[in-house]
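So this first bit is one chain, no partners, the form predicted on its own, shown in structure tokens.
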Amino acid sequence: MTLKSVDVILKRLAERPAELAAARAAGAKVVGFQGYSLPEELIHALGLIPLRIGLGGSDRLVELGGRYISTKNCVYVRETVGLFADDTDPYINNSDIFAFDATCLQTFRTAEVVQYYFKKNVLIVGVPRNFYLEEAETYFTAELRHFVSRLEEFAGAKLSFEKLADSIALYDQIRDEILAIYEYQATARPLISWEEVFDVIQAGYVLDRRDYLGLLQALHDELAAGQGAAVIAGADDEARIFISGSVIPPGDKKLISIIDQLGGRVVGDDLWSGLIPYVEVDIKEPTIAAVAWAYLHRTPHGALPYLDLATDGRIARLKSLIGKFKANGVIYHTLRYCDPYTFKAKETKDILENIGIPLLELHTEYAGSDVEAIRTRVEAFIEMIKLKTETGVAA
């Protein structure tokens, strides 16, 4: 049974498009954005409404987007373009300006296509490839300062120390609540599932952020009242699955549904559409330079190149989360033509197998033609994990 507070969040989500239209009619300005390294705090601090745009799971929109952008781009990018071409998405239609970052170069290409074909007002934030160098911080700080200056012109207001401090504090609270709620889904006999938490996280893409914080606090309180402390005591006899790899955006439930139908239990993820944006974002002071530092020093996105696996923060975070949530297998999900995550699948598999964690790589898209093939492979993987858990010996 769905928790009362989750029902409230889903109800507020259904009401949000009409709410946005009314806010814009009253003079509010909305920024639709997409990307991993684009600090939402800067948008919010200028009194603008931030919306994270993008959906998945629609082969029709992928085909439509493919008329404007190369079909060698990943299906998420093509569906994003398809949303603009379709012209019915309430969040795109209620956005006044669009911002994209260049963490993934396919996202950068999306920005170019949206500006060229659909005549949208687009801002782009450059992201350093060598994010770990001192020069990267200088470059990214300059990019964010330019981004803020453009937003200031759009907003008709200046970014202030006080408003940025307030926005940072708000987003820190949101991150704390999400991390606390997330831990409940991995416990024994939880009141909330990973899929429900995933939906709650993605509802936060578009809900008013202060309203969202209150909704998260209510959900946290309901879980604490019904379940007590969120203690992950140890692995149970289920196949506890960790999902890694490419983005799984709102609307893309194919893999999640298959895992659930076959008796697997997802207990964690490091997806940039899931938990990972909320882990260790440490903005030490309300300045653009401090925001830039914090976003560069959190878990790096898989599209950013890094060759030293021994010090790769993405791998370190993956191993840490697998241990924290007591996962006993990883499903590494890659979208067709999502080259960065596809290229990193083999090295990730080798590293995890060295610590006794099996990995299943699934290469997919949004069409339904591969459902049965995925089902067969996931079923075998889940049975292998269960056998290993029962006997202590790999199948």
Second form
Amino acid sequence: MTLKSVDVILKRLAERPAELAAARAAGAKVVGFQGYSLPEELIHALGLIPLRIGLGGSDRLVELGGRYISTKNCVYVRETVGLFADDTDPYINNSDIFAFDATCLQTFRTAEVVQYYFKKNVLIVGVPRNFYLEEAETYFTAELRHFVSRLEEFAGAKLSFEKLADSIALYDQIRDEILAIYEYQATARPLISWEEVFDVIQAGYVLDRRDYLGLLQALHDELAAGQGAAVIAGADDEARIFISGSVIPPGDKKLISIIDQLGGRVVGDDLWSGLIPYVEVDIKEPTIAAVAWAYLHRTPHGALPYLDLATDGRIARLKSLIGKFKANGVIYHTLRYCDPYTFKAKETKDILENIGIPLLELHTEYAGSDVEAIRTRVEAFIEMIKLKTETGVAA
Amino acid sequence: MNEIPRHIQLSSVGSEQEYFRYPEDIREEFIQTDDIEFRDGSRVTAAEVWEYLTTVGPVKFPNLYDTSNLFTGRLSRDVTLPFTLKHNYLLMTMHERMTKAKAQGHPIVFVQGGQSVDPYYAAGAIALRPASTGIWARRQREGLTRNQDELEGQQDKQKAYNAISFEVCNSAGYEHIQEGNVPADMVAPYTALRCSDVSYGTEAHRHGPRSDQVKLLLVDYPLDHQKDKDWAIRYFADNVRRLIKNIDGLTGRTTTEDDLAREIKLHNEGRRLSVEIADLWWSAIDPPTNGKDRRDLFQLGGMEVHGDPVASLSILREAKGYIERRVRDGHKTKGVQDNAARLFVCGSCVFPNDYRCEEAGGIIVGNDNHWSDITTIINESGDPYYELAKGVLSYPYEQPLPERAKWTVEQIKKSRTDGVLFLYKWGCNTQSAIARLLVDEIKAQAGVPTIIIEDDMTRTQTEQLQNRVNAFIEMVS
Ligand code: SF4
Ligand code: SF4
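Right, the form predicted on its own is done; let's see the coordinates for the form predicted in complex with its partner chain.
The next block holds the full complex; its first chain is the one shown before.
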């Protein structure tokens, strides 16, 4: 049974396009954005409405987008371009300006294509690939300052210390609530599933952020009332699955529904469209430099290469989340032509094998042609995990 | 004395293979030409080059003397251009020369194509891009036919697919470096937008069997109007400083600003020469060389293909005089048809077979890849780190699309191009992404016909690619 507060969130989501149109008619300005390293706080603090754009799961839009960008780009990027070409997405149509970051080079190219073919007003934020170096902080801070100055021109307002402080506080609260709610889905007899939490997280991409915080608090309260504290105890008879790898954006239900149909239970993820952007974001003061620092020190996105395996924060985070959510198998989802995650699949498998966690790589697109093949592999994987759990092998 | 194999059975097709030989009647003239000078002060005379190419090379590398037109790397028949012989000599001796240079204390650093290598050499290293790394590895295998060599090349690549991913295009030399047949000390390419693979290919070295012996570093190339942002220039300059410091850590010496300034000057000379040669070449009514020699000549200005910039420069200096004479004399190049359709190639790391284009009535007159960095002259006054960074960040190929297109159109106009091919390899995500956009803009600005072709790197596809190129030549002729 769906929780009441989840229903409310879904209802608010359905109402959001009309609400946005009304807000724009009343003079509000909307920034549609995409990218892992783009601090929403800065957009919000300027009184602009941030919308995280992009969908997945539609072969039609992928095909459409591929006519502008190539068929050799990941489906997420193709579908994003397809959304612009299709011209019916309410969030894209309600955006006055677009911002993309260069975390992934393909996102950067998306920005160029959108600018050229659809004549959109586009801002790009450069992201240092050597994000861990001291000089990267200076560079990224300057990039964000540049971004803010262009947004200020667009907004006709200046970024103030107070407004930035307010926005950071709001986003900190949102992050805290998401982290707290997320824990519930991994408990032994949860009132909320990972799939529902995932949807709730993604609802936050477009909902009004202050409203969203209220909705999250209501959900948290409902969970606490129904379940007490979130205590994650490993249910030993289950195949507890962790999802890692390429983005699973709103609309892409292919893998999740296969796992669900086969009786697998997802208990965690480190997707940038899932939990990971909310983990350990530490903005120490309301300045652009502090925002830059915090964003560079989050869990690194797979598109940002890191050259030392032993100290790789992404791997460390993956291992710690697997432990925290007591997962006993990882489904590593890679989209075709997603080099950032595909190139790391084998390496990640080897690393996890060393700690007794099996990893299944699924290399896929949005097309339905490989659904049966994926189903067979996921089924065998779940069986294998259950067997291992029952017989007490590994983990 | 070594015996030249005239007929070798090709195992895969069972036919007999004729091998190319440099004709004796050019010997006298050739051996009068300039020596090749090397970075360590040594020289090799033209007579020694001749001896190598006619007695040692054919025995060690029969594959390179294969006469088939299907062989893109076939030795040029334009044997009265001394530079082609010397260039081939330098490529054939890659293994010996690099091994010697490493023994002399020059660290080997893997870089990517289309980037300048001034800072690596300033610090005393040798910078090798994927093609050069592959050449070094393959010149260690002797006596192979072309088919055997190609097969081994594919097997090498397979190792990278297994270790990283089957979607790998640029494995950052993984297969050779981690196998140890190219004893690289460092993998340190620029991260530029041009290549979607090199950053992740570099990252993959962290789990390889030689990961404890190969230092990894990325020289981070910022994106989006980077050349107009002082902070981006400073950031890249800091990355170059870090690169040099790391190479210094290997050599035990301290590279000074003067060292970098000197190296920039040397590389600028190569870049300028290439640009001057290109202008000469393009000014001629009839192409003064075939397409393969043109490409080799233009690319020499990158000063990296031989692993010895001084050697590249010495043959480039000599080559200019030959091109000047040919242009002045209205030279007609054998194998190039009258009024050949002039093609310009955009995209990444794929090239059609020059010889077959020429058979079909075309000639490739230019390309954007590995040319944009050569046309970028670095300012020689001021802080060399800052000026180098500023120059490197202004590579036209790496600019936002309108600027890249503007520069490409300039090259197309200068080279009097009749048609543009945009070629990309399967899996080359950042070039394929803007293929349509770039050709649409070229069409709008230059009004020339264009075509986009993908190459999936298999032999059958290569044949299809060539067929499409030939059809395009017919169309624009
Ligand atoms: S990280 Fe992968 S899935 Fe995400 S935009 Fe880049 S290529 Fe696509
Ligand atoms: S073809 Fe593209 S991905 Fe491959 S090495 Fe060249 S630039 Fe990189």
